[in-house]
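First, one chain by itself in C-alpha cells, the form predicted on its own.
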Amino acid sequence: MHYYLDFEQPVAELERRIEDLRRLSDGRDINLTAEIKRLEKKAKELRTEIFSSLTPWQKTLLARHPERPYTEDYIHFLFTDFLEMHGDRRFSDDPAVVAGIGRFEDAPVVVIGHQKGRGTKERIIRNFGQPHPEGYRKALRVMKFAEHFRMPIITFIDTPGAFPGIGAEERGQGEAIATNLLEMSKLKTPIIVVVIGEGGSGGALALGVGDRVFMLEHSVYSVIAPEGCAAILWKKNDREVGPDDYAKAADALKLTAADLRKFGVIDGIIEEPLGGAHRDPKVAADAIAVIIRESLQELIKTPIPNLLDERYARLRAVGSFTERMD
C-alpha cells in the first residue's frame, strides 16, 4: 500500500476499493474485472485532475514524499559498476552524501548526491539528508578525482539543507559550501545537476553548480523551506504559524520547477509518472536517463575553455530583476 498525502485522499479511497475487489475475486468464482477496470479508469482520471493543478505547497509535500526515489535508487537504475568512495581525508565520512564512480551506458562517470534514508534507523544514520562539512568536502574530493581522470560529473540534489548544528559550524559548514561553489564553477569537466526532491538553500547549491541543471516535475528548489520562511515573516507572540502560512510562503518563494525554468535557474523539467516519481521509479529513472544522455552528448563535444566560459555566462545570467528609477 502506498502512503497518501492529504490532497490524494480521494484517489486513495478509490485505490483501496480496487484492492478490496481484487482480493475478493482472487481464487474465487467471481468475475469483477469490469468493475475493477471502471474504478481504475476513474482513479486515473481523478489523479490526472489532482496533479494537473497542484499548488506550490502541495508540490513541496510531494517532493518530500517518504516513498520518493532517492539518489541510491537512481544509481541502481541508471549506473553499472558503481563503486562508492568514502571520507573527506580530513575528518570523517558523511553518510548524507553518496559519492562514487560508475558507468552510464558504458561511459565512466562520477555520481554524487544527497541521501535521506528509508526508515527511522537509516534516516538517523543519513542525518535526514542534511550534510555536514565533511560531506561537501568528500563531494569535492571526488569531483577533483573526476576532473583529473576527465570523467563527467552527475549530481542528484535532495536535501532540506545543510546541517545547522554546532559541530558542523565549528568544522566550517559555510566555508565548505562556499569552496564547493567556487571549485565547481571552474572544474574542467562537464557537470550535470538533477534536482530529484528538495533543493534546500546552500545545502543544495554546494552540489548544484553545473553546465546543465534540471528538475523533476514535482521537485522544489528554494533559498529556504516554506516553514522557515513563514516562521521568520509571520510568527507572532500570540499566534503560531500553520499550514495556511506555509502555503502562502510557498507561493511567494516561487520554488516549483515551472517557476525556476521561467527565471532561467534551470535548463529543463523532467516529466514524472502520473502521481509522482514514487509511483513508478523505473519510469522516472528512464526519463532522467534521456536527459543525461542528451546532455552528455552535447557537453563532451565542447572544448574545455568553451565549457568554462559557457558555465560562467550561465551563472551570471541566472535570475530576473526589475530596475526602478524613483
Contents of the next structure:
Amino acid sequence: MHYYLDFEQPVAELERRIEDLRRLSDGRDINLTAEIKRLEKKAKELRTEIFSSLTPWQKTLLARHPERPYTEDYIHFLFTDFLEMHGDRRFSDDPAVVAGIGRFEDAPVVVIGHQKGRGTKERIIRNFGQPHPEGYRKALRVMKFAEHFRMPIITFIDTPGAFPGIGAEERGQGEAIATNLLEMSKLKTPIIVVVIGEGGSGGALALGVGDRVFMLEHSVYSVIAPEGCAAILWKKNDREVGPDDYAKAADALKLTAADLRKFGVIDGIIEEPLGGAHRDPKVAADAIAVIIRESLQELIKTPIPNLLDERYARLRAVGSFTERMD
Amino acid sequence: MPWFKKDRAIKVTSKKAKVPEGLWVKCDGCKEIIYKKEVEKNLKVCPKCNYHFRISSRERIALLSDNNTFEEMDAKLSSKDPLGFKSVTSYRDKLKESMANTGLNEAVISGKAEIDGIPVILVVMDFFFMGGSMGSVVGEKITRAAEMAVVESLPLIIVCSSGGARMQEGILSLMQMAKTSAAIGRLKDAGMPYISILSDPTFGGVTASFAMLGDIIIAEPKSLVGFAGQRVIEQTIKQQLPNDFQRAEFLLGHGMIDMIVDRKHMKETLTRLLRLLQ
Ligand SMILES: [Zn+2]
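Here we have the form predicted on its own; I need the corresponding form predicted in complex with its partner chain.
Every component of the complex follows; first up is the chain already shown.
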C-alpha cells in the first residue's frame, strides 16, 4: 500500500481498483485480465500526464515524500562493502548524517549524505535529517580521510535544513557549515554531489560543494523552504499563510532541477522512474550509477591543480548582476 | 584623536532610520529613553547600558579608516532580478526603495583604506539596505575584495551585518555562501590575514560563510549573532531561549569568537592586530 500525495489521488483510485481486481483474478478469467490490462494502461497514462506537469510546490511535496529513497537506500543499491564511520571526534555522532567507505564498481570511495528517518521512531533519532554542527564536522572529518587516502567523494543531499536549536547554536552551526564550504572548495580529491530529495539551504550546501552537481528530476534545492519564504513575504495582516501561499513561494523561488540547470548551478538532471524515485528505487539508483560512473571517469583523469581551479571557477561564476561602465 | 569625526568625503545621510526621528531615542538594550545627541556623541552607543546601536556602512568606514583614505571599489555593481521575483511587492521595487532610502547601490561597500597608516582592504555591510542580505552583488563584491587582498598582499577586514541570504535571488543567493567561502580559502592559502568583525545582527547565510571564517573574529558588545533566527528556533523547540542567547557574550563563552571590543576601541584594536600581523 503506497502513500499518495493529494495530486496523485486520481491515479491512486485507479490503482486501488486494479489491486481489487487482481485479488479477484486467478489468472484464468480472460475478461478480468483484459480489464486489469486496460486499467493499468489508463493508470500509466494518467500518471504520465500528472507527472509531466508538476508544479514547483508539488515537486517540493514529492521531494519530501515519506517513501522516497534516502541516502542509505542508495548506498544499498550503489556501493558494495560499505562500512559506516561515526563521530566528529569533537563532541558526538550525528545520526542525521551518514558517512563511510565502500566500493563503487570496485573502486574505493567515500560516501556522505543526510539521512532522514523512516517511521516515527527513526525519524526522531535522525532528527528528520536536520544535522547539528557535529554532523557537518563528521562529514568534514571523513572528507579529509578521503583526501588523505585519495578516494573520490560522493555526497547525497536530502535535508530540510541545518537544525535550528539551542545546542546547535552553542556549538557553532554557522561555523561548522562555513568551514565545510571553505574546506570542500579546496579538497584535493574529486567530489560528486547528488541532490536526491530536499536541498534545504545552507544545511544542504554544507555537503554540496563539488566538481559535478546533479539533481534527481523531482528533487528541489532552495535558499529557503517555501513555507518559510511565504511566512516572511506573503504574510498579510491577521491572516495565517497557507498552502496557496506556499505554492506561490515555491513558484517564485525557482527551486526545481530544471530551474537550477537553467541558472547553471547544476550539471545535469537525473531522470526518475514514472511516479517518482520511490516507485522503483532500483531504477532511480541505476540512473544515478550512470552519472557517477561518467563523472568519475572524467574527474579522476583531471590533475588535482586543474580540478581545484575548475572547482573554484565554477563557484566563482555563480551570480547575476550588472556592472556599469562609465 | 577623534574617533567619530564626520569625514567630509563620507557623507552621512540623515534619512536613514538608524535611530528614530526626534530629540529622544529609546535604547533597545536598556529600554531607557535617552537624549539623541548624547547617543550620537557617544558613537551611537548607549551611555547607560553600552548598547551599540546599528550604524550605517558610511559611518562605520568613517569610524575605522583614516580620514580620506577610503577608496571604494566595485561601486558600479548592481543587482538584477534573475528570478523575476514577485511576492506582495516585487524585488525590483524593493531594490529601488532601498537605494532611495540609503543612497547606496547595495548592501555592502568595499574598498582600499588605511588604518593608522596601514593599508587594508575594508568591506562593510549595511543592514539598512534590505537587512544587509546577501545576493549576487554582495557575494561578488566580497569575493572580489578577498581576491584583491591576495593580489595586493593586503589584510582583509569585513564588518558583517546581515539577516542572511537574500531570498529574492533564490539559489543564486545560497551559492554566494560557497563562492565567498572559497575566496576566503584562497586568501588563507596566500597567507594574508582576514579579520571578521561581527556587528548586530549577523545571521543565516552570512554567519554560515565568511563571517565565521576570520583568522580573528571580533564582535561588538551584545550583538546578536547566529545561524538560525530566534523565532524559528522557538517555534521548532517550543522552549524559551536563554537570556543572552546568541549575544556576542554567549558566543565568546562558547568559544566561537576571539574577543568582544567596544566601538570606541575598535580602530585601536585593529591597529594593534594589524601591526602584530605585519
Ligand atoms: Zn541602553
